[in-house]
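Shown next as structure tokens: one chain only, the form predicted alone.
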Amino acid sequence: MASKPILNVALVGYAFMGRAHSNAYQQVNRFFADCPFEVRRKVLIGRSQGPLEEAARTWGWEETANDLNIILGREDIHLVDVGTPNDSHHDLSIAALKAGKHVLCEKPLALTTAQAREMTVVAAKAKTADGKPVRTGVWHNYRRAPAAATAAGMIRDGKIGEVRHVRGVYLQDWLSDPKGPATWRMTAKACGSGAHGDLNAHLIDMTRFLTGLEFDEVSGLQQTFTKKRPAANGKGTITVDVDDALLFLAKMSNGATASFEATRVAAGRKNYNRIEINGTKGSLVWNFERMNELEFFSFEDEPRAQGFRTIMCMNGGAHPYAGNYWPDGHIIGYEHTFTNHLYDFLVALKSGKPFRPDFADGVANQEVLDASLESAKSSRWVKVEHSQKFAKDAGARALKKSAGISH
């Protein structure tokens, strides 16, 4: 048997995120049998010597450097994946393009909407070493959980109907003590917002991939409780200049309605993040905290039997990714939407077929996030303003083109 091709990784960021995309480099091979590529984990990049070591160490990583740019030039480095504080992601994003890499990137994209689109120009222009077209991805990972993914084929099929309302909320408590010190995501600088990028992020893209519509118009409304906050190092106090909690309404492509919430001050709220799309037809809602699950109603149902009903989506005969893990029933957790998210990216990077969200659906998403925080700011509905260049469906539909939905 031929071995695979091997696809070298430089991954930045060794903390939360790093943590969580260091085991899916650990575990893609593991799971996926058909996975197109022998995974190494080549490089981990931070500052602190010490903790990045660590890091390296625990999670089987090779090498370790303190700066991207030393070893952009190697050219045994495949994929660069960037796992960092938000103001850090336009700047080695570009860097990797740059230098011929393929490049995965957390979420956010970016800060503003024109560092996510000229990051999305740079990496159309960027070719690899061997003249081929750089590849990129953004870590919505949520997308591959097998419920989330068996939800958007229901609707892509027409189980619901037509879409008519879309409501989410995402809702933490990790900042409901005002005593509690100020982290990266508390500073607009580093950040761009608070839990409006950070959570809402999720909810949009959730809402483009289940549903396939874009937004329209927005409405926004913004909070900050705790205006000031013990600094981290315990010397004083900062300043907080982003949203504790951040809701929006919202007009949708086909004119159906929306609504979101984020907050990180919502007690006895750990990660609920739930989303729950109304149509014509029927519904379906998802819930984080019950990743495994789906609702479903259907109007079609005979009466006597109408009402919702849930689904356990780990069977590996119906289900995506299901099968590459444990038998029928057998569920998986956080940490696999990462490593299926990961598969996904490889088999299109293999096949040269779409991968979805790519950094086109990181300006959508960004475009969103922007329009909001006007809206926040002026009291006043504010259009999305979609840049024809990027503005595309990337819901279900092209979703299930690309290699990691074929089921």
Ligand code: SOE
The other form holds:
Amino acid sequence: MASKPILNVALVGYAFMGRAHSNAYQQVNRFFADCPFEVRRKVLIGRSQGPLEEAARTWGWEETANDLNIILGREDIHLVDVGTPNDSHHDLSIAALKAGKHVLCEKPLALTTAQAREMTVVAAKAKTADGKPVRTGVWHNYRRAPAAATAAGMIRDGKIGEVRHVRGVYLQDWLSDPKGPATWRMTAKACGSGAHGDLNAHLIDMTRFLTGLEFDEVSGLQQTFTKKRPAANGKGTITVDVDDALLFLAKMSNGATASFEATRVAAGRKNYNRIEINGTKGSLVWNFERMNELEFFSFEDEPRAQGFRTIMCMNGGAHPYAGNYWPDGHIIGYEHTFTNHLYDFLVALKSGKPFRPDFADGVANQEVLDASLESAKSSRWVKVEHSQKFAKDAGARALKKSAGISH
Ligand code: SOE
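Follow the form predicted alone with the form predicted in complex with the named molecule, if you could.
Below, the chain from earlier opens the complete complex, with every other chain and molecule after it.
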């Protein structure tokens, strides 16, 4: 059998997302027999040599390096994965794009809309060593939970009719203790925003994925309950200048109303990511805590039988990705969403077909994040300034103009 082309990956970062991505690179060829590449974990990149080498051993990376730039000139590196804190996404992605590497970047894409737009402009112009367009992706992994992907298909096929309401919550409680030490996620310089960019980013992406709608206007409310936290090194305190929680309302592009809540201080909620879509013919609910199930209500059921039913989306013949792991009904978990995401990216890379979410989706996401944060600061409704619509037809020119990039 013809051997598959090899795809060598360089991953920057080896913490939580670095582990989730490493697992995906390790598993994708094992569970997706038709994966078009043989994926190699080539170089793991990080600053602290000891922990870096430990992570490389644990996850089977062939080499380690302390700086992405020293490997970007290598022709044997094809894909760069940016799994680092938010403030390095822009610089690392642009360096990799300019070196002709495909880029997968963690969410949120950047610290600001301007950064995200610049990344997309560079991507639109970048070419690989053999002259092909580089490809980009943003690790919004929840789209590829089989039940979430099933919901998107059902909505696209009109099963709930016209969307009227979207209701998303993403609740965690790991910052409930005011004595909890500050991490990079608590200073705007490192993360852009708090629960908002971390968790509402997922809800915004999931909404765009499930409904195909865009956000027109938003109204936000934010709160930082613990304004100072002990420094992680135990020396002094850090001023927290980002939200512990940010809630926002949205007017959607079809007139639907939407509400979103992201918080890290919802006592008892560990990673409670739930979205409900109400339409004119029915409703769908996806809840990460029961990630393989969908709740579905349809007015088309006979009246005596109407009610929310639970669909177990683990039937290989009916639900995306479900057939790649185990026999029907054997449920999968959080880590599988990253493997599914990677598989789809590699299929798109080989076929040249679109992959979503790409950097243009990351821009659209950032525009909503920034508008709702601006609204929370100004206590007024803010229109979302869209450049996404230009990303496809007028290409980089429009994004360039809107991002104020002259060259
Ligand atoms: C931390 O809040 C976090 O790891 C997010 O950054 C991830 O995107 C989410 O999937 C789990 O929680």
